[in-house]
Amino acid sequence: MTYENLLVEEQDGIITLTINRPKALNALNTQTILELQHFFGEDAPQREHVKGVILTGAGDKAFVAGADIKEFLSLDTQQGQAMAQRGQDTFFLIERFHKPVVALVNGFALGGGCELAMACHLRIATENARFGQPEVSLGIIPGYGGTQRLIQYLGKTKATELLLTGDMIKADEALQLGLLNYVLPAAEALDKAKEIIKKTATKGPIAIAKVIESINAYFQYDEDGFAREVAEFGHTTGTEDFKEGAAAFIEKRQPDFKGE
């Protein structure tokens, strides 16, 4: 696929990816949803060698300032639930994938873009950055995915607040609501983003898959997190990789995974 709104940038393993839609203040539409759910479900998956990925947006104004409303005008009920099933689907994509996914919001997060930055596995955010689900001073409700993952980020009370009213809250109050890692000035947003990704890349790989799918696991309705943890921990024991962890632990020295 040729990314019309994704910038994909990869220096030193890490990829760098903008969605680049500024005039409208980076706004999901179809083609947007389109071109991440190809990044996420094809093209990144063949990149082995990647440590990690950036999710940004262009500009300084905005990560994503929502949904491109416009799209929504002409919809049907069904035409409704096929647009929200496959934003879910694509932000799935990110949360499940096997390396970590850093958002770095660079200004608005509202509505869809909320959503984006959720689905992500970590979030660091400019000082400038605004969080928040407005989708109901619209007559409509959160699609992809918000109404579950500002549950489990906030807490019930907090999110139901945020969702009812359609309130904005600030980068300094998302920190301190769990919602964010780090907010830093923008001029060190990207290199502590990039810090941690070059961190991770140090641990195993199929450790850190495992992880990822673990934690997926515990807000999965249908799933005991504690039995796939316990999945998980046989399958890391039988891996080459941990023998090696094991054996560099022991001779006090860095490992060197193999992915194996």
The other form holds:
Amino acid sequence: MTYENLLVEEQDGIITLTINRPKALNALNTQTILELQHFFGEDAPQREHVKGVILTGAGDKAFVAGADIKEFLSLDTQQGQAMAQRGQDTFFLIERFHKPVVALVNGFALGGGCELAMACHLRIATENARFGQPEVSLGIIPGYGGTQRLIQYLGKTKATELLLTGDMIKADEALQLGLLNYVLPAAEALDKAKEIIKKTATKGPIAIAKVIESINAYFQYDEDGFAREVAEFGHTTGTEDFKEGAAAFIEKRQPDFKGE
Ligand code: DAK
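Switching forms now, from the form predicted on its own to the form predicted together with 4-(N,N-dimethylamino)cinnamoyl-COA (DAK), please provide the structure.
Full complex below, order starting with the chain above.
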């Protein structure tokens, strides 16, 4: 697929994926959702050497200012449901990606933009970042998992307030509420994202993938997250990586994981 709205750059095994519609504050139109779906569903899984993905928005004003309002104005109920399903499926691909995906939130993260950041495993924001789910101001509700994931990060009390009021919060408040991992000046935020991905790349790759799966299982109500953790723990103990990791610990050396 040739991407119209995504920039894909790879350096030292780290992919920087930039949503590139700065004139529309990187709003998520259908084409962009399809491209994200293709990237995380088909493209990225084939790049086995990749250490992780940094997801950001073009320009210094917005990460993503929401779903493309101009496009979804004409939707009827059936089309709206299809659009929400496609978006949710895409965001699940991100949340279930087997390598860390770090959102680098460099400005407005509203509606679908906040939902996109929440689907990533980690979130680093620049000081000018703003978060919110303003859908109720448009007479709709979040369609890309916002009602679920905001509660997961913030708890019911504050999430309910933000979802009902549509209020925006600044980066420092989002950090304090548990939505973010770090808030940093713009010049330092990208380096921090790379540093985290590089650190995870020194760990057992199967273990990294299984931690992600187990964390996700905690939030799947049709699944017992504790039981899933037991199963995945058993899986990792049977790997060569675990033997290597344990041996390296005992021999007081760095492990050389092979992903086996
Ligand atoms: N969609 C389309 N264009 C957008 C946009 C958006 N979400 N946000 C901004 N733009 C465009 C503006 O229209 C403007 O374009 P021009 O007029 O220059 O052509 C350009 O980006 C610059 O925006 P502003 O001139 O407004 O810039 P300001 O600095 O004055 O304001 C702002 C920045 C972020 C505060 C403001 O742009 C704003 O309030 N934007 C909208 C925020 C918002 O309400 N976002 C949508 C949230 S609702 C669903 C699935 C998902 C969703 C819903 C349903 N189903 C499947 C049914 C999700 C919905 C949402 O995300």
